[in-house]
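Only one chain comes next, encoded as structure tokens, the form predicted alone.
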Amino acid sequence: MAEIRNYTLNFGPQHPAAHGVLRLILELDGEVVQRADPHIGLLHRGTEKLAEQRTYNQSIGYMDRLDYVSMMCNEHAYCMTIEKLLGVEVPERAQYIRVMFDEVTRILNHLMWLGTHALDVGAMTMFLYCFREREDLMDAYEAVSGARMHASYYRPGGVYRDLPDSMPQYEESQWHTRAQVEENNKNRQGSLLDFLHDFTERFDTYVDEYEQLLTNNRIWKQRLVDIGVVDAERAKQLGFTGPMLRGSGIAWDLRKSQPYEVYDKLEFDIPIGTNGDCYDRYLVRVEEMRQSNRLIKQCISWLRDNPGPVMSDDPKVAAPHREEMKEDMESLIHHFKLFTEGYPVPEGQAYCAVEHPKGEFGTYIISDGANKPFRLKIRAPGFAHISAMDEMVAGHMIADVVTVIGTMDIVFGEIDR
């Protein structure tokens, strides 16, 4: 008899399902995975160290690049931590805008997750469907900040500016006829709120389409049901948060348990799973998209009826208005000092977390009274999830490793920070 022994396989980083920079070392017994050893560090950018060399506001852009699918949620946690240290009050309108964009970001994230997860497992069409809806929400990002992804829209004390009254329009070109342009611009005739309202009215039917394709699809269920099972107790021990924890049946959501901004004034439900497998986590995230849509509708109706400031009037953190800056010497000096030197933050330490689309995303800042953080520590949800990779794939086939990577909704920017 030939000696049969386990052999070791490199999975990634160049594998399409490894999402760019994940290297997994798999120990295999034939097709069955005995253990999986994730090697991270191929993307490492030193964000926490870089933040020590920059003023507080200059690091907002770094937050976007951590989880580059959930940009504004990262900014939110960072800005809330600075506000806690400064004792700055955020105007109510700015809080509603933040919550609305957090939920827009949650839908953006889950659409990306659903499209790529289905593509990894073998369903091509979902990817095209999800990216069709992402375009509309990316346009909302662009309308409010000028950037489709790395928005840098939140600021300590509020948001960069109020919501725009008009949307960018498509223009006629050699690729787009007048009739196509008119059709594409049909829902862009009003303000950003009108555009988002139109999206929310359509979105539930799109989610129905996704479910029609996948939820009862027998191939999808064969690939996801009873794969990567984590029970409730073990999920807590492993430090799971977000849909990974709720998929195991624990109704833990920071928006309910530790409400921030105006979440306590809004109505929404927390979907939870029962089996803690990949299929339950899929169902939880799909229902979260519906709940986010419901939250966005509530924010839109409040924002339409309640004009007001979107930035704190504390001159320590808020830049003077552009008109003042161009007419008044004091305002010009203040503007220059604020954007070159920043502002000193009182000595102390603070931690703030948000219910990020992937779980609990928090930032812990230690201030020594200077205009730069003495230390910044980021609590990234994906880091805890990937550490459970070995436990979740042991005993499954190689093909199931791809499913488990997909169900974790991993983005390496926050893991290899």
The other form holds:
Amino acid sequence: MAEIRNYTLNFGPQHPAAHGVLRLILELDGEVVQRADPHIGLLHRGTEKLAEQRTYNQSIGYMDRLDYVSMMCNEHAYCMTIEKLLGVEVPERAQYIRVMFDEVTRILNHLMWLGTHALDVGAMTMFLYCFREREDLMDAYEAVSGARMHASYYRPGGVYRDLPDSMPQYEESQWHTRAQVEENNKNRQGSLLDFLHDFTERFDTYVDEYEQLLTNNRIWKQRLVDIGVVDAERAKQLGFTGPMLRGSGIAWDLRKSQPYEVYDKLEFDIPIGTNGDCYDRYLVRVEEMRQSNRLIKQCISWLRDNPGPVMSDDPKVAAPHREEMKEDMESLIHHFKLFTEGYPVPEGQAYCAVEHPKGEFGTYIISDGANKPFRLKIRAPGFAHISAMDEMVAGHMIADVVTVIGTMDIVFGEIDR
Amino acid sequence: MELILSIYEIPLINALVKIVMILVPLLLTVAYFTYFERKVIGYMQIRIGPNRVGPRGWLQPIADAMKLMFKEIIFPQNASKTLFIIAPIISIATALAAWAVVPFGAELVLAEINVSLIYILAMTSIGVYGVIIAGWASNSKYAIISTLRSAAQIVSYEIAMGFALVGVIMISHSLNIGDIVKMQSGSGVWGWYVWPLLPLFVIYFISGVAETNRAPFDVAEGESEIVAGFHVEYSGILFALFFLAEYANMILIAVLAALLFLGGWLSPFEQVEFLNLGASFLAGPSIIWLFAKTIIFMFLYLWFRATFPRYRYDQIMRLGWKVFIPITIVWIYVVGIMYYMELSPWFVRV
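Okay, that one was the form predicted alone. Can I see the form predicted together with its partner chain too?
Below is the entire complex, every chain and molecule, led by the chain shown above.
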């Protein structure tokens, strides 16, 4: 008798649904997946090792490039860990700015997730709708940091600079008439806060639009309900965090359970699912976008009323003022030393985690008292999620593998680091 | 002049001229259907679509065709070269051959045969061999999976579609598409078969979408799962042939929907007296009506594609076998009852 072998399919790394460079070895029995073996490491850039040879501030830029769709949240965890080691206090305004941009980032990430998830399941229009909204948030990133994606905006001790009072404007060109440009610039007349406020006012209706297209769509439900079910107990064992855990019905959110920055002063709810399937995780994330919108609104109203410093006054981490540097030799030397040598961090170790859009993103730093970390370890939520790939797809069909990849919200920047 | 006319009288030349008269506009329609698709879906997705080649992008399909024609054809390792080339030829040949019996007006038909409906079903069924052979010859795992999917899918939806057409045949007592249209004339919009056969009509069109492997039934080429499916290894003109065949089939399904259920070239204002159209062009049958109705269905294809997520393979099968086929069988009985009751204006004893 001939031996019957499973059909082995190499899914990725060059595959439209591989979300970057995921390589999956699928063992198929017909269309049914028997075993899924994710291979990672194709985007390994050695972030943790690179950080060992650079001063603390120089690695902030690397953090953006970990999970490259939720940039500022990565920076946040890193900066918080350094602050913990240094014992630096962050001014309240900077905390609000950080929270506001964390939530902007969460929406950015969830929009990207929703767009690609829907695209994987076949609803390609979603993708472009989501990117329409991402554009505004990217503009907010750009206004505050000068970069649309890799912002490097947070610093140990606060944020790089205060929010701008004006937004960049579109200009008339060969392709855009004056009328079009005026239309596009309409919500850019005020400050960044006005611009974001305008966005938050509109955003709920956008989410309604997405839900109208998907939530009750029969095909969407058929494709998502009861796919990739993880029960609450198993989700904990697998080390799930974030929406993956909440989708299984566990109300665990670092913003609530161990509030950092000003989350304890803000009002928001954390949605949880019941069945732990892809559809629940979809609903959880969509609701999270609405909650993030709520948080941004609260931050905006606080930030409007409370001007103040956005950087700690601790000279150890904060650069001296420009004016001082013009007159004061010591300030100039200090500035030079700070930006070349950086600052020594007291010996010790610290772990700080933030509620990243994908889950618990933490950095663990061991310092030997030098101006560079002795060891940096990044806890990426996606790594735990992708480890459950085999368990989540076994017994499902090929098309469901794509759905599960989508629901995990995988970004290889953070998994491979 | 005399000479040209006399040459035209030769049957072979005559047939060739007619074929060219169908094929050239058809291929042009296919080309501009792709442009139309990209534009329509573009606007649905708040973007502009092609607008760089020629004014407003009108030359885009020409540019695409040129690119595909001059592209190198790459044969995968260990692929069966003969079959690899034959596959797209089968696809395009059947897709185009089906057009031979499509009437564009009361007298405008290339091959007036009495079993034209069966002929079209036969041609679309043979078309699946193109897909199967392509998947087999490519020596690619993705292509094989896609081939299996598409073979199963086309076979099952062929049944649903066939049953849906049985209703039309029962009503019209004919397998000749021209006659089917003629039977729908005489009582304006109400004479069209879409009314007594509404469920069959819906099933016919959905099956048609499934049969042409279009969204939301495009599992055979679902890009996010099996990349491009059976034509994943094809490039250049061979790929273009698959592409042409798919679009020619889509238009065929749309034309058939218009012919069989919406009265083809008959005017919707046929019996509307109060508009006082009289003998004007709007009231009379004309090819323009056929095109207008066809375009509606062609637009539906694009609308579906922009709106719906993709079905999973087993769900498509379930929909076909457990929903569509039972409904069509039940409705055939209902048609039988209507036939017995001689429901006017559709059921008249001949």
